[in-house]
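Only one chain is included here, represented as structure tokens and corresponding to the form predicted alone.
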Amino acid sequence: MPMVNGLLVLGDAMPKPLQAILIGAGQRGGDVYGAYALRHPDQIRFVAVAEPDEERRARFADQHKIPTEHQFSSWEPLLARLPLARAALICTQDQEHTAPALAAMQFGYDVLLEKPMATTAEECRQLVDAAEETGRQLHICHVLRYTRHFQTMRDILRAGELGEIITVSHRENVSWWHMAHSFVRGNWRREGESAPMILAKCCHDLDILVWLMDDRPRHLSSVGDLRHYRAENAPSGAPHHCLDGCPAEDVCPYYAPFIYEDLYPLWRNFAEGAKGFPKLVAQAKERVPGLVKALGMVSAGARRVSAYRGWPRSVVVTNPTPERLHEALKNGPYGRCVYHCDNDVVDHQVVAMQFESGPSATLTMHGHAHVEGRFTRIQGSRAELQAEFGLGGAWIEVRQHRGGEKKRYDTSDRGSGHGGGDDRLMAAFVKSLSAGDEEAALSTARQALESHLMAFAAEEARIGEKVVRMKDFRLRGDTRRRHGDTRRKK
């Protein structure tokens, strides 16, 4: 029988699309996932939607002609009614994820929710519990599993090809304007308002670490703090607001119109990986804006660096023309002097780690990146892996012991961000569904739930001053595990 985006179909029939609610449409669930049914109406649809921003919920009510009927302010008088639709699409704060995800699952709806599940272990055990009780799919968005590079990347460790592994050398390299602009002067920026930044950071990489080893940590310790985005650290005479006559604008990395108007930092970032026409206009975005405005004219590839309206300026605020985006900056948190905000994330961080097979491992964080990116370095017994995965492009190198010979695969992949993983982790979830296996897509919630714990672990591991014990650490709060419930894994 006949497929379609990998979907079995009966006869001439073509396949209904998934029906979804959403939850939260900001960046992630309005500009990503939203974005994705628009251009696969076949595969999804939104048919309500909550959102307590009155202009976010009526552009995207307006995008997926949704009756007022089904638009909320708020995620309970939505879930208070007989279910909309199968699936529902859970991308609120990371502090609220817990009370919709459960009552999603308890009302029957199967749930893709985004990273990280919760803020707490706890009630992230919970979730986990929750799914495997009602029988409701729970997908997390570990995108980066989803990307041609990890997969590539796992690809050759499980042939081989690299000998036994030794140890593994992980980065995520955060940008100095990514740190200011998501964990000094954004939502990320307090622990007690969000999650350690280990945790709403580093869930991915530690699930990838996880993933490509196929193991899980014995023990583990970490060690960082909050170092440089403090107010003794800021240019004399700085104001509090960057808009407010800062002497230091000229010099400043961090003056906000140098970020969010001129988007210099970005292109730069895009520009030291990207190859060809893409890195040409990139760079010329600087040099010679005039000329990228009237390629925008010819070009769309030109267009969507001269006319871009995308992340970060959509955070700072909807619709981001030049007017409301200045207008912002004066007024809101991102016009900020990030020396005198109210954040307390560290800004640098680092995880040590020994794998039950033997492996050990390090994952570093830190906010203070020239260029923006995600750097593996894999010793083996008969090759070392090295890579890159980036805003403008992605490589795997391997290079063998013996003969010295090197083969490189170029993993870049631009479809959708994150190197591709979003659009892949969407078809995914509605592949899951429409067959009714949660094993269809790359990742059940419990295993999703390890990274998390580990990132917990480390987190009290830095506090703390100690090593930490995964075994013991896993084993708290699970009351089932530790009276020997072994029902299966849904």
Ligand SMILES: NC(=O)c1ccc[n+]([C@@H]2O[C@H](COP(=O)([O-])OP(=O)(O)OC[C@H]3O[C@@H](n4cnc5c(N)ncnc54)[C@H](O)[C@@H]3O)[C@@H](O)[C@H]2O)c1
The other form holds:
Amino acid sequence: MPMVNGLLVLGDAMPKPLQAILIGAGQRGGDVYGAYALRHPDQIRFVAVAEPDEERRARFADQHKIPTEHQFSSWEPLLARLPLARAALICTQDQEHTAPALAAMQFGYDVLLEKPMATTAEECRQLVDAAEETGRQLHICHVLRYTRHFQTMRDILRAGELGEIITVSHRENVSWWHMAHSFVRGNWRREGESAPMILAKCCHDLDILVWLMDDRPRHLSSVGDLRHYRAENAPSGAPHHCLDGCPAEDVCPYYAPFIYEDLYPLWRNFAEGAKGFPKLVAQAKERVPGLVKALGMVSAGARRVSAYRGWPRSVVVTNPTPERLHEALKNGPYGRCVYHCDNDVVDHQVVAMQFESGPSATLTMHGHAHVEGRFTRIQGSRAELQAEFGLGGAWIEVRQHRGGEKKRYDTSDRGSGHGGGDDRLMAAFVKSLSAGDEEAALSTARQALESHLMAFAAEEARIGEKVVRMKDFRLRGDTRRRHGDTRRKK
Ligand SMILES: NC(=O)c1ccc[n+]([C@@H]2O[C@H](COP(=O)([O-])OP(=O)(O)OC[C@H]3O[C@@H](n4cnc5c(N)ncnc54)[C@H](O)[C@@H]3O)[C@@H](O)[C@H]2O)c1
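Now that you have shown the form predicted alone, what about the form predicted in complex with the named molecule?
Full assembly next; the chain just shown is listed first.
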């Protein structure tokens, strides 16, 4: 049968877009997957939305032309109706995944569920079992698998270019300002309300390690804690909100208007990996902001910088005009002093593991990088691989031990967020459902489970100061319950 844009065409009819409902129209649901649907109306169309925040719900409904009777303030009344579509995208916060995902599968929806799939091992297993029992597709948003960068890396390993893999060291360098935004001031700052940082930030990285190695760990251990973002490190006299006259406003890197209004950290970080015109404009934003603003009148590329309203501003306030942004910083959580927040998640953690087939690996995650990005180094018996996956671009380099030849791959993809992974994940989800091509999905829910179990095991190892044997852990699961009852405080 003929295909158009990866969709199956029946007879002469044009392919129909996949009909979907959205649960949670926040940053991921509204700004990423909603935006994808608007750019690809031939592939996917949202026909209903559940979102308690009125402004977000109205904006999403307006953008996607969703009638009033298909707008809901929570997922329960939406899922209580007869299925309104084939697919359900579930993009609520971490602890609000399990119940709507289970209900959606029971009511016949195929599901795209944000990561982490759930915040306890028990709930993760429940979800995987439910998908297998109901026969529904359950896609977990491990966007890194869909990037050119990690796909190229996997191809290199599979082709045997490195010889025998001996050891991997992978770093998730979260920048200091991203850490402050998401894990000190923001949604993932408290384990009891969201998830342990190693799960929230690094289930992607653990998943990538498993995928690259085509193997799973035999045992692992972990260390780390919350070192810096604590009250005792506050500048003398710092108030609880930056805009309440902080004496350190000219020197503190975490001064909220510097991060969100000036936005220099974001553009500096972007410029590090970018090339050509985008790099020049990002650099100019700090040195000659007036020029970038003027250029924005005539150039869409410059306007993307001068009139930027995306992440992280869009998280601080919906529709972040300068006035709304300033108001939100004055009174809202993102204007808080990073030393006077109620955060408790770690700001550095290292996981050391050995795979069943022998190679060792470390994952280092921390929230103090000057430049945000994932760095990978893989040592093989024949060659070494080094790679960087940053905000502005990505590359991989392989060097042969014997001849010294160096091969460099440009794996940049600025098509969408997460190095192109966001769009490719959505395209695969649509293809998997519309064309009945389940192979388009690069992982099953059961495969996604392994990375989550590794994160729970790493937490158990860190808190209990021990080595966890994964064979036992997989059978038993973790002892962690919701609200992090095993957490060790520093
Ligand atoms: N795949 C990735 O790389 C990636 C990146 C960032 C975040 N995430 C994950 O995506 C999920 C959503 O993150 P976000 O940044 O979009 O959060 P968000 O807070 O912006 O969005 C969540 C939305 O869910 C809504 N909601 C709350 N209760 C609801 C209910 N009962 N029914 C329907 N909607 C409800 C909230 O009002 C909010 O608008 C999180 O689990 C997060 O960890 C994944």
